[in-house]
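One chain comes next, on its own, written as structure tokens: the form predicted on its own.
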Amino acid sequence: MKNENYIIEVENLTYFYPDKTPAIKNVSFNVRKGESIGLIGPNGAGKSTLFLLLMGFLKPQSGTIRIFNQELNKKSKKEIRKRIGMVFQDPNDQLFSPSLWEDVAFGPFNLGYNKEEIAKRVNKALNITDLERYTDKAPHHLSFGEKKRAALATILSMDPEILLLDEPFSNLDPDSYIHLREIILKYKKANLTLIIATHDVDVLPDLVDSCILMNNGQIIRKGELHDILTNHTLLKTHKMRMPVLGQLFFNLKIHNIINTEMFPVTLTEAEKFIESLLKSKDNTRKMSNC
């Protein structure tokens, strides 16, 4: 049954690999318009397979997917794909044309836009990803970080309402990481619906508001960012860990150095927590001297 509040609705989704190995097992979840979600889980949890199902690249054995209040099927997937884009983990899977401009223009061209609109969209996407100077360059001559941004540009040129990012920060150097993160953060603030699939929980704070934890092809839990990423027992049980900052404060609590139930997972949160802690200790010291 369709629900106007959701932009994605998945119900009882099941998918088997060709060798009959279960990859997605009776998965159900909903996504609201403008929601930003971290899809987390260890390698082999089913994250990438779930993305391919949402794009209609794979057909489930059972269950339904509704996107933009349309059931995803052979008849509707072409229209749905005009409004949803996926950036693959390996950018080489998305870059195949002689020049970067042609790669970024490929999507708008296939959507039927005229030359002027295609040029406008390509230039905008290249500007956003800071790749304008590489317009005529062969994509395979770009650095890996540039390829990551180029793959994103090929999707942004279609102006998607939903953006699926599969391990967007894997194998990036610090500068490329920062650059790509700023682009994603910009789209989050613009209320684009984002789902970031990753096993690296340190990249998620600030970029997402909620998380879906997957393991063995199943959804273990969906909840607010902090509820998932500071639940040490839950994460450890499913072969994951807390973000480094959260783990640091968790360890301090275990050793009775601090007393808190809320573990910071971003630098801003950590700074505020430490400032509050220092003020509290300073006030205690002043009172003891009275």
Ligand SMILES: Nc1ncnc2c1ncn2[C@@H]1O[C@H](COP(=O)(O)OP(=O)(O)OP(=O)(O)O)[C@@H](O)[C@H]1O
Given for the second form:
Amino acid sequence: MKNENYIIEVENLTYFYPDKTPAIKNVSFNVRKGESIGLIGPNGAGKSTLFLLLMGFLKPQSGTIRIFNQELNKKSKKEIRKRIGMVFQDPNDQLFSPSLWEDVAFGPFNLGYNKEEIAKRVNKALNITDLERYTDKAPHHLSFGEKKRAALATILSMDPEILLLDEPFSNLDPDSYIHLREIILKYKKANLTLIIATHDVDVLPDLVDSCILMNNGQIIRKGELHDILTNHTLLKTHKMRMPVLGQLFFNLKIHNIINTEMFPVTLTEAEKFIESLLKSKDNTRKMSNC
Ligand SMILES: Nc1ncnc2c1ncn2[C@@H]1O[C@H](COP(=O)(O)OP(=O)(O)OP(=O)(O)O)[C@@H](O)[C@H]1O
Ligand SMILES: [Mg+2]
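Please give the other form, namely the form predicted together with this ligand, since only the form predicted on its own has been shown so far.
After this comes the whole thing, all chains and molecules, with the earlier chain placed first.
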């Protein structure tokens, strides 16, 4: 059924790999335009497979995918892929040209842009990802972290409306990590629809508003970031954990040091929470001195 409110609609999706591994089992979910989602789950949960299905790189055995209100099939996938971009978990799957410039130009070239527009887009994407100095370098000679940024550049040059990022932060040094966060935040503010697949829950707070928890090829729950990332029992059951910050406050509660049902997961939340704790302690001390 067509629903104008959703940019992605997935219904009863099932996918088995050729060796019969059941990677996606009857999965259904919807994504609104401008929504930013963390797709979390342990190794082998099915996150990358789900992305490959959304891109039409794999064909499901059953179920439907609608993107931009169009059913994804053999006929429509070329048009849909002009507006949705996926950055692969392994950048070696994404980089194949003799030079970085050619790799980043490949997408805009296929979209039919003229030379000037292609050059403009390539330069912009290389500038955003801070790779301008490697324009003529062979991508396979870049370091792994640089390849991750290069893979992102090949997608940004196409200006997608939906961005699927598969473990974008793995192997990045602290500077590149912060830089990538800034890039993603900028796109989030520009109302791009964003899904970040990861098992590293520490990267998600601030970047996404909601989470989909997957395990064993199934969607266990979709909900607000906070509701999912502070649910200790749910996460533990599915081989995941809270972000380190939330875990710290959870442990303090378990050890009866603080009494709270609120577990901050961002630095700002933690600062506010500690400030309120210190203030209430200060007030208690003042009262007891009266
Ligand atoms: N090419 C393949 N052939 C057969 N089975 C596969 C193939 N690729 C993945 N699988 C299996 O499909 C399941 C889901 O794998 P997938 O790569 O989607 O998980 P993931 O959630 O992305 O894991 P990770 O966190 O390790 O990246 C796993 O059981 C995996 O072994
Ligand atoms: Mg994966």
